[in-house]
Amino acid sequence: MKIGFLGLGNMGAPMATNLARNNYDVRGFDIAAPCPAGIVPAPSGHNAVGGQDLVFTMLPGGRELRQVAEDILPHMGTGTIWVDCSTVEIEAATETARRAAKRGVTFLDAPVSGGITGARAGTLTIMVGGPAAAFSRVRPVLEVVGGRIVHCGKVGAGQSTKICNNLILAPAMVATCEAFALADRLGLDLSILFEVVSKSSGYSWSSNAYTPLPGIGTESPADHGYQAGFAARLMLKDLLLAEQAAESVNFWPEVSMAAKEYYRRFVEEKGKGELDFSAVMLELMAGNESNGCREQNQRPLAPTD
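In the form predicted together with nicotinamide-adenine-dinucleotide, the chain whose sequence appeared above, alone:
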């Protein structure tokens, strides 16, 4: 199977590399990132997809997906399957699927979970929406980049599933960082707290697989100066997608939307969107002056205090 791969950033590069290592013939293109070793560099997006059986995209968001669709669809042959692994709004997926169908291309939305570690190890969870027949055809290829491949339903269902997953992840990360910051102020040894939390009811993917403190727990972006990883701007994007999805069904996920507000301040007001989403730990450790959330939530002293 000949594969075209567009979007060779933090996630796309290791995914494309894994495909090439498994003897797939991969042509790649990115508007900014370099082409990793083993991938044949293409001079443009449409050049990367022309004549390929399968096309992967791993782009920042829905705007880029729509732009790419405009560029590549006229160059994709009938019968091509397009697997979009980006996280985008549900409508961007369903609309692109409709446009693709008009050209005889089958579009599957296939967002992933597992971060750069999962992308490098080929153990991503892949949540796929779209026709079952196309899913069955690409499943062996998806198994090269993922450890758990789940058919979630019709096109768009992959994005819906991913949105719900990240609605759990964001507040879990903020709560994990808050717990460590509180523990620090209470004078606890943070490695001892980790030992307890990682085996107790407070554990989560954020504490155990992506520990937000350097030198403690699993190796993560915290051990590399909080370089993304999963950029905070992308987490904010996912939370905005969740907000949009929730509003469409008249539902308000209150705690998760508090986490969205936290990331909005972190990204838009503090300009830290390029740092990893676990870098909120730095803010919380830095003290009151840089922690908008804490200032806002601080209990005023009662006269008798």
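Whichever C-alpha set is largest while still superposing within 1.5 Å between the two forms counts as the rigid core. Note that the structure is predicted; figures quoted are calculated from it, not measured. Positions refer to the first chain, counted from 1. First, how it differs from the form predicted alone.
Taking the rigid core as fixed, one finds a CA shift for residue 271 smaller than 2 Å between these two forms. Annotation for residue 40: C-alpha shift of 2 angstroms or more between these two forms, rigid core superposed. For residue 255, the Cα coordinates differ by under 2 angstroms between these two forms after the core has been superposed.
Pass me the form predicted alone as well; I've looked at the form predicted together with nicotinamide-adenine-dinucleotide already.
One chain, no partners, no other molecules: that is all that follows.
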């Protein structure tokens, strides 16, 4: 397949590079980022997609997806498959799919999980929504950039799955950081706590695969100054998308929305959105009393209060 790839930032560039390394003919475009080695640069988005069999996009949000659709759909041939790996509103995905269908283009929403590390290693989890036939056709290509490829259902199901996944991830990370911060104040050896948690009921992906403390557990962004593997601002973005989706079906995920407020403070008030989402550990270990669960200098309410 000849591939067009739009969006060559922190995630898109390594994904496109992996495709080129596996002998795919990849033509790329980004409004700001340079084209990685091995990718044929195109002067515009529509030049990148014209005549290609398969188009990938990795974009910041739904607004950008709609803008790109306006630009590239008139230049995409009938039978082209468009795989959008952005994380966007469910409505943005379904709307773009309808517009694409009118041009004879099949649209798959395929958000990813695994961060920059997973993109570089080609081990991303890719959650795909759209027609099964198109999914089957592009699956061999997706397996170059992902380690786990899941067909989640119709268009929009990929976004829905990503939203639900991060509704688990966000509060799990905050809880993991709070547990280690409390243990530190109680005078525990944090490496011993990790040894217990990692093999008991406190086990989670946040504690074991993405340990938020340097020098303990699996190597993670914490060991590199919390340089973002998955930026806190992106976690906030995903939680806001989840809030929007929940409201659309009259459901309120209370614990996850408490985590959303935690990340809102961390990103908007603390100005630390470019750090990894596990960097909330820094605030807690510094003894900052103003966090997502209590007001400054005020103890949390006991269950009997």
